[in-house]
Structure formats: C-alpha cells, structure tokens
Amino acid sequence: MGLTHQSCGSKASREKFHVFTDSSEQPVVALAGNPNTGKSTVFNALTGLKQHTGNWPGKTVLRAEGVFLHRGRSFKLIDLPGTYSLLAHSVEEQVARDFICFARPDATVVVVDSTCLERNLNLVLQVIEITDRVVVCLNLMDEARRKNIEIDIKGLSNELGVPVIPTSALMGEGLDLLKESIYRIALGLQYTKPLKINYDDVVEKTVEKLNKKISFYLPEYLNLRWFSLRLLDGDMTIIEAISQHLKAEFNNTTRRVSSYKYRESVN
C-alpha cells in the first residue's frame, strides 16, 4: 500500500485554493474571461442551483463554485474573478493566473464576447501559453447576429488550435455543445495544438537560457516557458506566487507522508 496520487500528485495543490471534490475522479473546470463577457450567466447557465459563493482564501475577491453533469459525470465548475490578463496587476488577476497555474484545473474555459473579439482574445492567447487544456467559449451569439456580426468558427478554432463554441448563454444556445467539449477536453478524450506565440530572436534566445537554468527548480508540470516570459517581463509577483506553491506542496506532501507512516505504524 503507498500513497496516492491524490494526496501527493498533481491534484495535491487544490488544496490550498479550498477546493475539494466529491471523489478523486471529479474533473476541476475554471471559468475565466473578461468582464461584461456573459461569464456570470454561462456559469448560472451550467450549474443553476447547485452552486455557492464565498471569498477567496486570503483575498477580498468573491468566489462562486458549482456543479454541472454531463454524460453521467458530474465537473466541478470554478468561476475564476472576470479579468483582462493575467499579469497579476490585480489581486482580481493574481488570483485567476494562479488557479490556473497551480491548481491545474482538469480544463479552462475562457468566456469570450462575440461582438469585440479583438479585446477578449487578449486573455486567450494568455490563457493558451499556460495550458493547452482550453474551450473558447464565443458568447453572445445573438448580439453578433444583431449586429450582423460574421465569424469564421471553424478558421478562429483552427488558428487558436483549441475548441470554439459559439453559445448565447441567455437563451441556452449551444450549452450541450460547450458540456461535450469540456467533457472531451476535461477527460483527455480530445488533445489540442495551441497557437504557440513566437517572439523575435533575442527573447526566444534568452527564454531558452532561462529554461535551462530554473528547470531544476520548479516542478515538470508547470509550464517553464511561460515563467521564463514572465521572469523577462520583470514580473516579480510570479516569483512570489512559485515559493508560495511550492511551500505549500512541500507541507502538504510532508503532512500526508507522517500520517501515512503512522497509520503503517499503527497497523
């Protein structure tokens, strides 16, 4: 008998955001997106009454969690603060970049609205170097169509290299095809192929120094690209954010490993 994967893997970490599942085997979606985006709405959509709100550990920042069931499985659903990036200017923003980042949600869906494209992609592309675990969720359909709005789906799905789901989460328009995605998506069912974002010659260089000198410090599963890019846009927070993960990964597996001995102790 050993330790599990969950007292000492990878979902080891959602513990310090305070959030627990009804089994090990409950799939952990963020919802994320920028404000005015109908995020709020998509979440209420998707959960209805099987939700509650509270603070964030630590923070003022009101948090809102929920259930919804698709397939016969039940997701937990966590409505990440309405931001418009993730560089943590914010304590609205530090706390959806560190979700992401540390508690590793089984998948991200970024709310997006359809008639401002431009604004909203922004946290997209931000969201995709993070994690390659991601639904756009294109909302607001029937503004688009009132406005004689025209989007290439299938092309915007293609060059992001994630699932877009257009939805009008108001009049429940396209909520089975956003649950069949976050589905596949959450259960390793369907792999995506990120747009990866490249920089001019000297950043690419100077990421691939860094690379080599902070890989044997952080974790295998923390995305070390997206570090070094912070660490180079003099992101001091992120650094912050890291001893403070890795803090408390040591205590919690520490913790877990003493209890395991001592049950083996006992028995």
Given for the second form:
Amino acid sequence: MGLTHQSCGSKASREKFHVFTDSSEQPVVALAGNPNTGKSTVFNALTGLKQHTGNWPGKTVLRAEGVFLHRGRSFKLIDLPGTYSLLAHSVEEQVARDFICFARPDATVVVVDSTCLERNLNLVLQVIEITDRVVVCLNLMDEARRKNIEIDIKGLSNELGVPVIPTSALMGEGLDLLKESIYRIALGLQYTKPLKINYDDVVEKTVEKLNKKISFYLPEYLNLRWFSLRLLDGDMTIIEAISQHLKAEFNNTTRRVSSYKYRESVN
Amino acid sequence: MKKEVKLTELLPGEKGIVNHLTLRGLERRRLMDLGFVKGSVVEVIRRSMFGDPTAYFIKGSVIALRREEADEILVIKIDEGD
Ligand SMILES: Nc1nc2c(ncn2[C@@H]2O[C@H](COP(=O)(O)OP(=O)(O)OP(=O)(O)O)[C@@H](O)[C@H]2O)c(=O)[nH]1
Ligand SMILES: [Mg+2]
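Could you switch over to the form predicted in complex with its partner chain, since the one displayed so far is the form predicted alone?
In what comes next, the whole complex appears, and the chain from above leads the way.
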C-alpha cells in the first residue's frame, strides 16, 4: 500500500464518518481496543485540550476526536468504541469495524491491557486481518509490573509482525515512543508484515473461490480476503455496509464529474 | 472424564472449564470473542435478581450473559479440593 494509501476516494469515505481533516496531508489515526484498556487515557494524553466529542453519524455511540503534533506534523486522532471484536455483534463493534474498514485510517493503534494479553490479542488479530497499518500499544505496563507479569515485547512484535510499544498512559510513560511509531506507520516510513491467519483447507479454498466472484465489485483498496471471510461467516451487516460505502463513493464521483462538466459548459 | 454441565447450572463462586459450545455461526463466534473458548476457566460471579443476566469472570474480565446464551456453553465443573 504505502504512499498510494491516501488516494482512491478515501477522503470522501472519511467525511461520511464526519472526519474532516485540515488538509489531505493530515493523517488519520484510530484508537481501538477492548473496553477499559485505557484508550481514552491514551487519547487525552496525546491530544490534551485539542479535542471535542459528539456522536457517530446516525448512532448514539459517543465519539471523541482530537489532534496531536509530532515532529511538526499534525495528526487527527479518533477514539473508537471499546470492543472485544470487530465482527459487528453490537452497534459499537459495527462502528469500529466500519471505520477501520471504510475510512481506512493511516494508522490504527490497538490499545491492549498488558495484564490480560490473551483476551486482548483476539482484537489485535482481527485488526491486522483488515489493515497492515497497525501499532499495538501495550498499556497498563505499570500494573503488569506490579503483578510480576513479564512480556517479551520483541517476541510479541516479531510474531504479530507489527510494532508493539509499552506504555503506562496514566503515568505518561512511553507516549513519545508511541507517537514516533504512529508517525512512522501513518506516513509509510515503516512497513509491517502482519501475521497472516490461515484457516482450514476448506475455508481457504472457498475464500479463493469467493475472491474471484466478488473482486469485480470491490474497489481494490478494500481488503478482498477479509470481505470473503465475512461473507463466509454469513455476516449480513457487511453486505449492507459495503453497499452503503459504494453508494457514497458513486455519488461522490458523479458529483465530481457533473461539477466538472458544469465548469466546462460555463467556460 | 467428568460430565459436562451447562454453565447455567453452576452457582455463584463455582468454576468450570469451557468444553463445548452448542451454538453455530455468528452466535458461536460472539461467545468465542467474549473469551468462551475451549479450555478457558470461567467463574460465576453473581446472578442478578431474577437470575438473568449472570456475570462471569473469564480471561481477566467480567462478562454478563443472558440465560439463553449461557445455556449453550457446556463446562466441566471444577470441584474445590481437586
Ligand atoms: N494503572 C494504570 N491505569 C490506567 C492506565 N491507563 C488507563 N488507566 C486507568 O484505567 C481505567 C480505564 O481507562 P479509560 O481510558 O477510561 O479506558 P477506555 O479504554 O477508554 O475505556 P472504555 O472507553 O470504557 O472502553 C481508568 O481508571 C484509567 O485511569 C495505565 O497505564 N496504568
Ligand atoms: Mg474510553
């Protein structure tokens, strides 16, 4: 993906989520994570007073967005609802999934609770199945130390194939390294190699078949494999989500074309 | 091998090991995403007034499940003193 990531109408799909960046160069960063892992604490520590809250468009789910600066660059940070999964079992999960999937943040930070990694890694695996622009923020490291939990950070990062940054957001520890990692991932200065989850032969073969059938309908910037897997799940919400997304993209394109024609005719 | 019981048969304070989910598809996946995977230790925390929902402690979090959901989770009861 890299430098081409920003193109392909992603600005329009971000505006659908009411994310308005200052300029097309302002990277968008999403904060995901299980409930109660310190997402809002990380969010507040990074953005300070430069934030405001509201609802997700059309949903009664609270959302916060803010801005932080690093190395003279401004980043837009979006706090996603806390979820255990991205499989749209609830409206919160749907919001988080649709944002990562369709607004395609330049980086997604998954905030995890270092004191119960096993539970938290489920969501990490789901996120890296959608996007390779991921930073794992191992938060509550002070709690983990207190409980004598040792984490092989390098080993974890190697296995997941994405950067893993230890933090104690409440104490302000590790936030500079976190910002640096977000910077590198969001600007495409560092590439990741997310762990690929392989399923049973039957599933993999069916996914291949489905890929061939649906690739024509999906814009290439959307993750074909991931969509096929969701269709196999029998997840009807994804069909609704994708058709809405395509409709918005289509309207946006026709609007651009017609305003272009209009300009042509008045000149 | 010990007998499987429904999670709803455990009393507050009792523990079991998740052995089997009788749901399929997305409903099964939801329980797995909440941590109810084979081998996980689950403890009954408390039941609300009418026995529904019930709070369970599993993989470091408290998760509330409705009776219909917990009925689909089969566990091997852990006897204290084992
Ligand atoms: N000890 C410790 N506590 C933390 C840390 N980060 C957050 N907390 C605390 O953890 C609790 C939850 O933090 P939040 O930031 O609200 O978590 P959240 O992920 O936004 O929670 P939801 O939005 O409800 O999903 C709060 O009491 C925080 O003060 C940390 O690094 N160390
Ligand atoms: Mg929060």
